[in-house]
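A lone chain, given as structure tokens: the form predicted on its own.
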Amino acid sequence: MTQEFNNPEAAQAQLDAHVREIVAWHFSPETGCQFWLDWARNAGLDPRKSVHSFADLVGFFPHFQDEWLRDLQPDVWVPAAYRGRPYNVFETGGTTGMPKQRIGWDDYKTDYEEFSSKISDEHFPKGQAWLMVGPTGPRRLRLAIEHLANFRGSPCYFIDLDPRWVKKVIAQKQFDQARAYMDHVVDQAVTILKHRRVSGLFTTPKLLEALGEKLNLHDAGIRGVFCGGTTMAPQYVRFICEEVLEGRIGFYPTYGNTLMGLAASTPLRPEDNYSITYYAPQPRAVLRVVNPAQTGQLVEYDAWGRVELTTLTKELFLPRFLERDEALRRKPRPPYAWDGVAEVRPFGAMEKNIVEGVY
């Protein structure tokens, strides 16, 4: 449950508390799973003696390496206390080689439930159909949109993408098929609308330019729609609520990862020039924005840096891993009581090309 923004004290206190609760159960042979309990042998540590805070759990764990998840069976991070229940397997992009896998049971649920109380019933009408365009295959992404549409007595069709092959046809400066397969995509998309009422949608910024092209959202039935992707540049997201939404609606963007799950954006104000600024779901997971070349400090208010996360829950205990992305760190703010991401984009951004394909 959300703290109230007048009172930090007591969110850093949910927040640690949570931290105990979580350490003790991952740390525990009744409850842990393998890896952490090896860990914590192999280094001589017993973290439930050291880390009775958020600030102690990032003096004590080193970064979370990705390559974990890419190098072990999943069957190791399996908690003693779900041994024997059968587990989803979900999988990241993959665009740099084997990729990363998270098992899961019901997170995708609780966060997705969490969400469902941050969106408007005016722009998310109960009970009337979604569309989602957008990753699915192994991503937690499918089963979660479906699982938020139907927490709402929703339906929800879907229209499947393939963004690792996007990507690899853009490195590889094929433009064409990469078009041709935005095309493909959208031309589903435009069909569902045109012959089912739909009024939620849940898309990448590129596909929703793309279907905006395509047809009148809000002609079309659309109230309400709920963005997911990494780069959405002040001057972008005006064009998307200007130009494509045309100031009639709802947008929600989003921030969110298999490893996370998503962090919701506030509302835009006048004050905000279009600058986006999503806030984790806290205490099951929180973001920091880090100096990169001394991850253990903060960089200051309105300042780039990189996106460190660590997720705690009872199904995944990820300390300190470090995002492929960079930020701005944003002051606390109604209702949330904790520091905030801004303007995310890819880590490196202003310095290299990234291939982001239709995200």
Second form
Amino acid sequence: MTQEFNNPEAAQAQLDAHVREIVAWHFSPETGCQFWLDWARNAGLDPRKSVHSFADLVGFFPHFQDEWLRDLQPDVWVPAAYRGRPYNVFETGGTTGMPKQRIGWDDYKTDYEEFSSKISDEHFPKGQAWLMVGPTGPRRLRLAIEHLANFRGSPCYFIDLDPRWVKKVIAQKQFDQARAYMDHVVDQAVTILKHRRVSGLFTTPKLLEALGEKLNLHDAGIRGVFCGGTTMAPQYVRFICEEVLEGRIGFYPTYGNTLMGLAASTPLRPEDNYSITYYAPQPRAVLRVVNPAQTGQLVEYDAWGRVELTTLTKELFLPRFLERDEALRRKPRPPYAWDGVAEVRPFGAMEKNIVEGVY
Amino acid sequence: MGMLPHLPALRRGKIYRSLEQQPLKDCRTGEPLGYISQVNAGIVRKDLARISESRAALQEFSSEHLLQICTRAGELFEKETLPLGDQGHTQSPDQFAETLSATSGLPLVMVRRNMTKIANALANMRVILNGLTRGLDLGILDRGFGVHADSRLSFYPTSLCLGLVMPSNSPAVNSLWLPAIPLKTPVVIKPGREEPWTPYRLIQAFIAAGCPAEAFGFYPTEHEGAGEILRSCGRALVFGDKNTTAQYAGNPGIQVHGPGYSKILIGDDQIERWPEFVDMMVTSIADNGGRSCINASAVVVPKYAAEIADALAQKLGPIVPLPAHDENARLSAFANPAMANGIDAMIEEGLRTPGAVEVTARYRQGTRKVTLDGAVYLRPTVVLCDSFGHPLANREFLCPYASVIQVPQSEMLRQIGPSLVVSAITHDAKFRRDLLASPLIERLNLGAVPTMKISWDQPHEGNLFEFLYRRRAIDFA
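Switch from the form predicted on its own to the form predicted together with the partner chain and give that structure.
And the full complex, kicking off with our chain again.
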């Protein structure tokens, strides 16, 4: 379980200790997985001897290549200590061809149980039903949301959205098809909201907006919205808060993916001007905002850079993975004693059009 | 009050300051002259859900009263200081012209000419509506029914509002939507990226003249927001290049204003007199910086093509950019230099296909693309093409550009393709009959009339009244 500190030194010490523990786990033959043991053997290195802190890890490991998650069989990622225990296979992204896969056991439960403490009972009353409208299928998110709801004593309804199909039709400029599919998804959600008592909602920003056009969410019983998925620039966040949720529904934007887990956002203050900052669930995952040209360097605070993820759990060791996102680096802010990432958007968003669709 | 003006969105008349703002830059110096709010598509959708209230606000006024408001708005637009943005700034007519010239690249003299055109459109709104409705008593629109020329008539609106995705090329294009207001139709405007000034000032003039603010939506927005306006307004006008407009061709709810491919045709009977028409051709090609869809982009003649091309080139080739304040300025700068680069490259690419010669090159003494005071210009270009099949023969660019093509008179109407304006110089009765019968020509000038000449009482590109109203049969017990 993550401990949050108001003291950056203590947080750093906790992270360094966690790095040592995780490196020892993944690079010991008794506990580690085939991939990392082979990697160390082929490189002639023993990270256990060289990596004693997060700073050491950054200097020691190259960027994790996500192609490994596509090209290799999932078994190579099974830690020896978990051998014989069936695992979940979660997929990330992908529109065509073989998707990237991450295996897991309990990480999603850990992440979402911790996240449960960050949402209020007023907005997500314990025991009252949730609705998830978004990508289910082979995604970690589907199990995670249901686990979160269940952890709070609530059931959860699901409406699926296949983002691969949406990306495909948008890339082919079949906008009518994309719109028809979105309507199809939203209509199903409206049906659930009309016929079932639901108070908590997980969805993507675009679907939330579309849902808000079909019915008044507060009148439909929704009290809290937990959102994730795509870019939310400050103006868009303001629009969601003021005009879709009408200032009457709790809003919890998150940044996350199958490889990291879930970075929660700090509650918005007036001085934030609707700029959302996310904080990784350190020490299980670390987000850094690095200079895209020299990824060993952090950018200055409040400057744009590329998001780099390091995942440090016993189930997955993923050092220095460069996300396809860019963000502003933000200072620590209570209750988080480490850097945050703000206004996340697709990497290079200002230079080229990115197909985000409704996801 | 902030140092620079900020243009907010207007949401059914109400000021909305977005957290996302873009600078409006002087195209010569790059210096910001103001900022403009950018809104997301959801805001457009949200407001359209209540657009019937905007229409209701206009319905409170009689058509006659709205015509009076138009007259007053025209005076205010042209002569008075009006509010600018949400920080207490104001804008005099001179400030408007200066700012618009700086951000759009149009020389001041052209901006003023465009201002006059717009003010005249408002002053002549009664004549315009008379032309659009063919003399309908506008009281019939107030009552919903009536009798005209001994026939019972009833009209119903085809849409609650009129959506507009505006271009940045020429301010006078705004005169196309002005009749919507006396036709009691609220407007939902996405301004052109470099030219939000004219629609914003027109809206302020209308409001100051007594028009209900709710009738105006002003939504600076990106591609998705523009798409929403086109999809959701019921009736909309879109301006753009061939690619943009091709997307919406055939959609009865969207009136497409793309390239005009306007032309000058000379018949066999008049071709020997061609030197008399050179000035009219030059005016048609180059007025307003050659930026309008009613600028001629092709001259089609049965003989003397090479001589005519040379005569045009002698007049157009030497034209050089002049400073924005110069009264003799005839070329407009490109607010977006990438567009000038693209056009220049397209012309050069076309010239590599055999069958075309750029005649202006002889008289230009220099490159087509030039820079003056930090702004990029394209100098006039006349290309002699051997047939309509040449890639440069039936093209239109955002600069004074024309092809000259030799085609037998008997073949002309088969080859010209859709043409917004055709000025046909001929007295040949049969050729005139053929021209009058051609479905390819939106506006036909018979005689040496510059293609740029438009008349208030005749729509030259779609009829806004017929677009916004439909007649129904009506009876009473």
